[in-house]
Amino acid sequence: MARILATDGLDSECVKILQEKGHHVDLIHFERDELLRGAISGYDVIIIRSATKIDSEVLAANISPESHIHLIIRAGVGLDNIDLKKASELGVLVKNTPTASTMAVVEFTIGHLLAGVRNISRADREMRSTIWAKKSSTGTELSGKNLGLVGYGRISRGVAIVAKALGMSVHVFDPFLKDDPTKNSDVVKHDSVESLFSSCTHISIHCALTESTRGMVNYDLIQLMPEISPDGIVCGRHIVNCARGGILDEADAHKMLKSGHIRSLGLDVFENEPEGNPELSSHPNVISTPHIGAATSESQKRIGMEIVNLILSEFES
């Protein structure tokens, strides 16, 4: 029987599984602190989201020749909120659920993209207020338009399938690519970001959080981008950002939004999470959500199978 921890929450009937095949399982978030003082030290599964963050210090304070930790899962495709090297010196293994959220997180990005262009939150809010906003809330088209990709994994290669559906042309960036599957498609692949952005009026990032990326699209890059289409249409900038807060940064995109630089920004993560950025969501041209972009009833579903599946591999094999 193994010891199981959800930190941050795991769908009913993944639970019922678990338990009927002899394994305890406790849904308790604990908070850093506690954390600090070995609260997880008891467990031999540790299932997290982006909620918990299991660094070098809580694996140091929640690992010992007596401590019981074998697994860590992330309930989602990021692992940048576990310490993978300390992981691996200390033995445990990690594992994600990188398919599962997919078709969730790519329709969210289609949404905050339409939502930007179309001003959709920002005519919502403006009813609300009993204001008959339509002239103001005249919008563009995503037809016709460049949507820059910065990173081309599954996401993001659904993103392009159903942009390229809406009439979009997609480019992309990625210097990681192990395979080219823009090789004998229409999507035009870029040597750098800065091609990237220069060549488009819409972006949606798509990487994962690195010392490299932290902070990369900032005031210098975002400069770059065009504001009239390839179809002749001065439709401004749109950037969307669902992937990892920190690399956009924040205080250059709220800047570039009171000049008028950029037109729409939708924000599915923040460089502070839950404490979010205030200040910028107040802005009338973003729309900002609190990292829901894999929070469906589907794809919570998905993840918890797919962590079931993980466990008892490891568990029962």
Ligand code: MLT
Contents of the next structure:
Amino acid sequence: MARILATDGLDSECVKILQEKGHHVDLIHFERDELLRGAISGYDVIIIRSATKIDSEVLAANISPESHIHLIIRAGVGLDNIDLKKASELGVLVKNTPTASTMAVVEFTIGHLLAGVRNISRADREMRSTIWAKKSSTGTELSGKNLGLVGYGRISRGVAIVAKALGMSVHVFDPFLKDDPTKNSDVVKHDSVESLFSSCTHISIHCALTESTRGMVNYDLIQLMPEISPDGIVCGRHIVNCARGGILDEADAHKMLKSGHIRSLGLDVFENEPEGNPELSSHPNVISTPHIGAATSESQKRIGMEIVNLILSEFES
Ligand code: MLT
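Alternate state requested, the form predicted in complex with the ligand (shown: the form predicted alone):
Now the complete complex, all chains and molecules, led by this one.
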């Protein structure tokens, strides 16, 4: 029997399956000070989402010769809230659920792109204030525009498929591509992120947050973006980040929104979560959401089932 702790929730059906298999499951969220006092040291498996950070201090505070966390599971894709090096040094296994939320984030990214170019959020806010802003709400179409994807993993490839169906030309930059999925496809591959930004009026971020991508999408890069699309429309510049906070420099983006250089900014992730960036979010051309790209019933069920399978294969084989 494994003692399992889910700090940021777990699908109830999955809790039931694990309990029926004889495992003990607790659903308790611990704050950082509690984590540093060893609150999770008695568990074999820790399941976290983005709200819990397992850094080297937390690991050190919870691992001793008497009690040993065996497995940490990140319910989701990004592993940036776990100190992987320290975990490996301490012999703790770390796993994630890389495929379960792909479609949820793909659809959400397209939603953000559409909301940005068609002023959906702003028009909705104005309707609530009884403002019928028909004239000032003219948008532009995604069709005929160049979409630049930063990173070309599973989610990004899904976005590319939908974007192409909408009539966009897809451009990508990903220095880590192994099998070159752009070969023999109509996706344009760029050798530098600068070249990608120089070619696209619309950008969607899909890379991991690492030391080299932190603050990467900043003034210097954004100012390279054209505002006229290949179909000759002055569509302005549009950026969406449903990947990780910190990749986009929020201060630079805010300045460029205020100057009109960025037409719309869709943000699901922030440098500081759960605080967000209320000042930036209050700009009329920002659409902000509280890191809910992966939050669909379907994806939570799939994530839960992947977690169940990971635990069962670890403890029952
Ligand atoms: C992910 O990395 O899969 C997501 O950011 C998960 C989440 O919503 O926390």
